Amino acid sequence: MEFLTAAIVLGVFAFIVSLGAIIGWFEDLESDTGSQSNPNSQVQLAPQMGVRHRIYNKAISGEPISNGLWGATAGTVFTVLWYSFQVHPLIALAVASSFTTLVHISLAVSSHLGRTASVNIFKQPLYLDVVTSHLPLIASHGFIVSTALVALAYIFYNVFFSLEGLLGYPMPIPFLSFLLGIMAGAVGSSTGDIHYGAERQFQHFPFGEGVPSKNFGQITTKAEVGWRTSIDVTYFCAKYGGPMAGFCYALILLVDNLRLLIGNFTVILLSLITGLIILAALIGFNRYLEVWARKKFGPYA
């Protein structure tokens, strides 16, 4: 029976990290794809450096606060329907996420057209190809991201009180989507847009120079071929960015769950030691990929 639990145990946990990936990956994308996060404000300030671009520029606020209200929306009306009114949790994750890509959307292209409205005194045009082209990859990469995040909250919710303890937390579906969402948003910020979307949109500077004050708003309007658009972005970071960001959010869900399992399956004190051993790791790698890289790429400007 041990070894029975034990193994249905891992198979939870090996879901559970796969759905961060496609969680982290997905939302580096659907961000890249809206110009949401760092290069955002870059984007918003180009027409008044007399740059004119053909970016969509749709960030209501930071990539974590906006994926915690997907987060929360979707579980929220998830949880009203397989609850409530004893839906299967399959429609009604599909609901619930359907449901929060039309907001998703609302709020997509309200944003995008008030903030170009804003720069109109500029001569930055509304190119309305750029909002039909794009929106159906905000939709679809949005709608993924909501149904793995309820998905996620759904499984944490329920393994806690089906596997006593070992696995998940005793929280509702709501705030837990809400509360990986938010994570989702950080890891998107900090580890996909950061070092491939800015970085294309930035990329006739020097690498690892950052965006000096001076350079602010001159961002890279040409791609390829003809102008540049948040799709040629997206592709870009589908190679590389999307797939960190995927990776990092699977590895937090695999080391802070791992160290959950060690100490439910032993002690709770072996928990929080495994802990700060993994932190002290994680650390010193991070210190030696700055060194190597700086050797690498030259010193930062």
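Positions refer to the first chain, counted from 1. Here the structure is a predicted model, which is why all the values come from computation and not from measurement. What we label the rigid core is the largest C-alpha set whose atoms superpose within 1.5 Å from one form to the other. First, how it differs from the form predicted together with the partner chain.
- Once both forms are fitted on their rigid core, the CA atom of Leu10 lies less than 2 Å apart between the two forms.
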Contents of the next structure:
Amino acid sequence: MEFLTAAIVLGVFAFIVSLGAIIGWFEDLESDTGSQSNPNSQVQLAPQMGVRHRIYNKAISGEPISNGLWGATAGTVFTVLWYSFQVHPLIALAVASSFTTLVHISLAVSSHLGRTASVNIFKQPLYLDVVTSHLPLIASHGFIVSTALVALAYIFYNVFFSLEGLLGYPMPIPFLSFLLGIMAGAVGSSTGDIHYGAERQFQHFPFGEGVPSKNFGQITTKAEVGWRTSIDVTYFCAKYGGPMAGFCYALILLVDNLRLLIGNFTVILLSLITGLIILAALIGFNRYLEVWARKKFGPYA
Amino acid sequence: MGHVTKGAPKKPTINPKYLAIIGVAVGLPGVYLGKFSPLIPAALAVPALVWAADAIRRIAGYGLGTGVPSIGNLAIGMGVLTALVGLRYEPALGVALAALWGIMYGVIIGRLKILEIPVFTRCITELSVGASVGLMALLSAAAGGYTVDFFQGRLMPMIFLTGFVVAVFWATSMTIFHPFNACLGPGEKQTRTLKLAVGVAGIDVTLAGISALGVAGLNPSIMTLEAAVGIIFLGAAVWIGGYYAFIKAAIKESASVMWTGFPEAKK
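Based on the form predicted on its own presented above, generate the structure block for the form predicted together with the partner chain.
First the chain shown before, then all remaining chains and molecules of the complex.
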């Protein structure tokens, strides 16, 4: 193994991980701008409980499914332009992400309008300024997610063939970006949504008591100033939820590719052993964290 | 209008039987007619997809909530496997297999009492067949029309190995479950949901057209550039038309529409 090849592999590896951080970060903020996924059920329930609000109700689907669609769409358009018509990858990337944004906006609009029209018997008004002010935010975050997804898939695909299979996967780009998108959605839903969960959505109730079922639907509708919109939530989540989701996605890419890389540089058995060591370390760390937290904050109420 | 109790099926405006008849009677010949022009299956996939979206509406009207996307993905899973069989041997065989599978699935779920929905078997069969017909028509359109040696000669090298199938596959799933998921609520109306279904089906057809464009770039003898661009324009027209009708309906049927304002204070 030449020193230069190893240096290039590590450089590309670092770039992959940083792209992963961007994907996770922006994916989570995109989903929070419109309370997709977990917080959605409470937003949907609020008008039925007599709580009328100015929060965007973006019920496209679960996050993994919708992000899978952005990845698949952008990856397909990119492959059509780059592979079939030999367009420069950067131009193909921009066109693919722009088209994906059109699809994204369409589905985001239809979910808010449809859900609002379907709670008409509870007199929830349809505010058009909520739609017009949230759409640019949704579109811009979604654009960055689909750009980063396809860029990551392109790097994985190309690096596999140019670096003798040390890094990356020999899969068609649409498949790769689709799977990476589903993964991004899963990370945003599991890690990021914790930071836009019970405490933010029910902020006017005492902290730490969880959400008793008598409070279901009684979401916080007033912000620090004026009525709360999903933009306030995005501002809040940009501090903790987004970075945490990005960190998680980057960590997944880092740890998994590190495992593959170690095996590819030496013997494949070592990759298996590394995987087991990482798994044991994660389980041990999580156990330690839980025990520490219980000692510090008391048992679960 | 009073409160609609959860779980009570709402009275549809359009009889689902007609949708089913139109979906199969239009979609299945569309797959065969693909050899004349790929534009025909692309256009005729829309009724089948709208029918499947209506089936989701009926099945998920029993308070399925977060299960709507799951059941959409289940439908597309059954659809894609039977569509592959259909495109490999005979599209009518694929439809029959999809129906058989749907019935089997419905009977098993009904016997084990996993989901207690009275119309489950019928709806899951309709979903499976609708997804299968829609996918067959769209894949036939994307790979230049169903002909002899379609599967080995066109579908596998042009659509599967390049990965274009992912967008069509996933967008079809979205077309089937998104309309009801987006319109879910006590005031849901069939006409509004189906207008949205047409709009999302337009996105699906546009993606099939983009895949067709990729095929045209790789092998012009299978797919002409004009036909591919034609499918994209057709899809875009359906997309815009469906969304225009849906947004108009949603604005008209909302409790009140205003450019800005605040909700009334809670009593």
